[in-house]
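Taking the form predicted on its own, here's one chain by itself in structure tokens.
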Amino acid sequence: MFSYAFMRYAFLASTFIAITCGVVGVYVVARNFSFLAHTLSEIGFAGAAFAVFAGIQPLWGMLIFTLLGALGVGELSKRTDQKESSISAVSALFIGLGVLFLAISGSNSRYATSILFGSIIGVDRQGVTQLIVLSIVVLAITAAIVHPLNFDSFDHIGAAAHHINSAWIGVVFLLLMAMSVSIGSQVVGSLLVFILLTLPASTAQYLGRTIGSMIIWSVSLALIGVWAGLYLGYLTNLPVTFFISIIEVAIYLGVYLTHLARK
């Protein structure tokens, strides 16, 4: 399997994707941003489609759209009482834009499918390098703000007591989440990237007792999902995203049902 360059690149890229999504996902779940992560994945689809239309790499289109979208959606959700409705409207708009950009760019359905669901054979050496650099940037920024981010995500009273600027932390985290969506989309696709940002972290809530242990569990489960998914995809020639989804859902349900049984 590792005799093929594209499989080596896919495993290396997916490792950094899993680590990044696993870490950021813990805070996504803690801040109840799962629905927003789903919205950003749809904005990322529009960004990738725009990149195809503009003749640039899909990753950069995703980054531009998700970074601007994160700030826009975050500001919109603070200024309206119908938070979910406003985010749903934004999702619908960007899905429509994504379809439009693909249509006018003349791209075939196979390319559209790779944007939506990812493609392991589309990861080359340059793409891996870009993903690694972006992942390191996200992880470095997260580490730099980890203490105020922990308070703001898990202990609002403590954040106020420590005079933490929650608005500033919120903006930085939105940008981190946007970058994570763009990174994760390269393997699992823009449509299902929220799986890696939510399910491993949701499962980790039942397994970890501290924030650090939840992060370790989340990263470990994300790695299990992408590594096993890539291996099974190689053996069966079926979509990797299918296996990643099934594995993460199965682990979550197993842990959740075990947790219920122990009550």
The other form holds:
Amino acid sequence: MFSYAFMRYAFLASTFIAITCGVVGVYVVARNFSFLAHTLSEIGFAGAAFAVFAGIQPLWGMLIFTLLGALGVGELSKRTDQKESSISAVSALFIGLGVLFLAISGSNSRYATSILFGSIIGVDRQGVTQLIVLSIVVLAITAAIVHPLNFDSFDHIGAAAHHINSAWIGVVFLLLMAMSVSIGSQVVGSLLVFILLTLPASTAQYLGRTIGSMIIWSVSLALIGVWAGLYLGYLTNLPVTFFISIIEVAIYLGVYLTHLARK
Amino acid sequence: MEDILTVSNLTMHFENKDLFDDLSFSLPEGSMTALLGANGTGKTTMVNILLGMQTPTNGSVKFAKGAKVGYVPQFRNIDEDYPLSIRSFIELNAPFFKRRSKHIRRHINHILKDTNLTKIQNTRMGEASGGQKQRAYLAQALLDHPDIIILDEATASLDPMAKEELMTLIQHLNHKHKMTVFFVTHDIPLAKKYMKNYLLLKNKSVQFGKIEDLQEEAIG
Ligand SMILES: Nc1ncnc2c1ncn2[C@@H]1O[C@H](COP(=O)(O)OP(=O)(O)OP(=O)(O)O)[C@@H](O)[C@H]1O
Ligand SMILES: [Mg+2]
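Starting from the form predicted on its own above, please write out the structure of the form predicted in complex with the partner chain.
Everything in the complex follows now, all chains and molecules, and the chain you saw is the first one.
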């Protein structure tokens, strides 16, 4: 399998992406941002469609849209009491835009499929480099703000009592989430990127009792999912995304049911 | 004895409500004071002003030079699914990359012992009892090496046993570590049993005195 360059690239890129999404996911879940992960991935879909229309790389279109979208959504949720419905409105707007961009760019449905469902098998050497660099940027920023991010995500009130600037942490975290959504979409597609950002971390909440152990569980489960997914995809020629999602869902359900049974 | 906190001419007005006018008082080092008052008289707002989290309409708040302040807020959002252990929750207040250092670990172990949490330090916060959670909140604040500790309604949701346990612990901090205690409550019997002085917020002003002189029905 590794004698094919495209499989080596796919494994390498997926490994970094799984680590990044596994780490960021722990905070997505702790901050109750799962819903926002969906919205950002829909904004990312519109960005990728726009990129196809404008003739640039989908990854850049996604990054631009999700970063701007993250700032917009952050601003919006500060100003309104009806967070969920206003965020739904934003999602609807961007999905609509995505459909429009795809239609007017006259591209074939192959593009739409790869944006929505992922296309890691097709990633080239340059693509791998971009994804790895972006992953490292996300991880480095996370490490730089880890103390206030931990405190604010796991004890918002205690953090405020210690004069931690949670508005600022909130904005930086939304940007980290936007980048994670953009790179995660390259593996599993924008429709299912929330899987990598929420399921391993949700499972990790049942398995770990410290932030460190939750991160280790979350990253390990994300890695198991993408590695096994790529391998099974290679063996069967079925979509990698399909395998990743059933693996993550199966692990989540298994752990959750064990947890219920023990209660 | 020197004062650790001096409040002068403190006034707080909201757009639609005047909370209090021209309050002045001070807390001596090592004292134990209850801040009493009915619901909505402005106890939490006062604490927020002391901590610099809200700006008063007028007046000043001065802590003694170098005094460190510990604070246990009135509300916390810890639900039953909350994943972190008691120890990890306390450690949120320690620098992430230094919390494995010998010095900080020893400090945390010491605080766990003081707050009687050593045995259950690996229990999840979400599964801890109300009293255990409240002691963990206090332990997290103790990590700041405070000279004065401000507790906002720390006993409000506790059963009588847990109340006594927490108050004994607070008394111990005052005796052993000479920590000044500022204890917000509307439980007069409890304040009478454990505190030495009182501040009573009423009719937009403040009364000050020895706790044994306080009338049981003073709040109403
Ligand atoms: N930012 C604000 N703007 C307007 N009114 C406010 C604001 N903050 C607090 N209040 C009002 O000031 C009053 C005092 O609130 P505070 O929380 O300080 O009372 P409290 O004495 O701590 O009450 P409790 O015993 O219920 O904890 C309340 O009526 C509250 O509605
Ligand atoms: Mg209050």
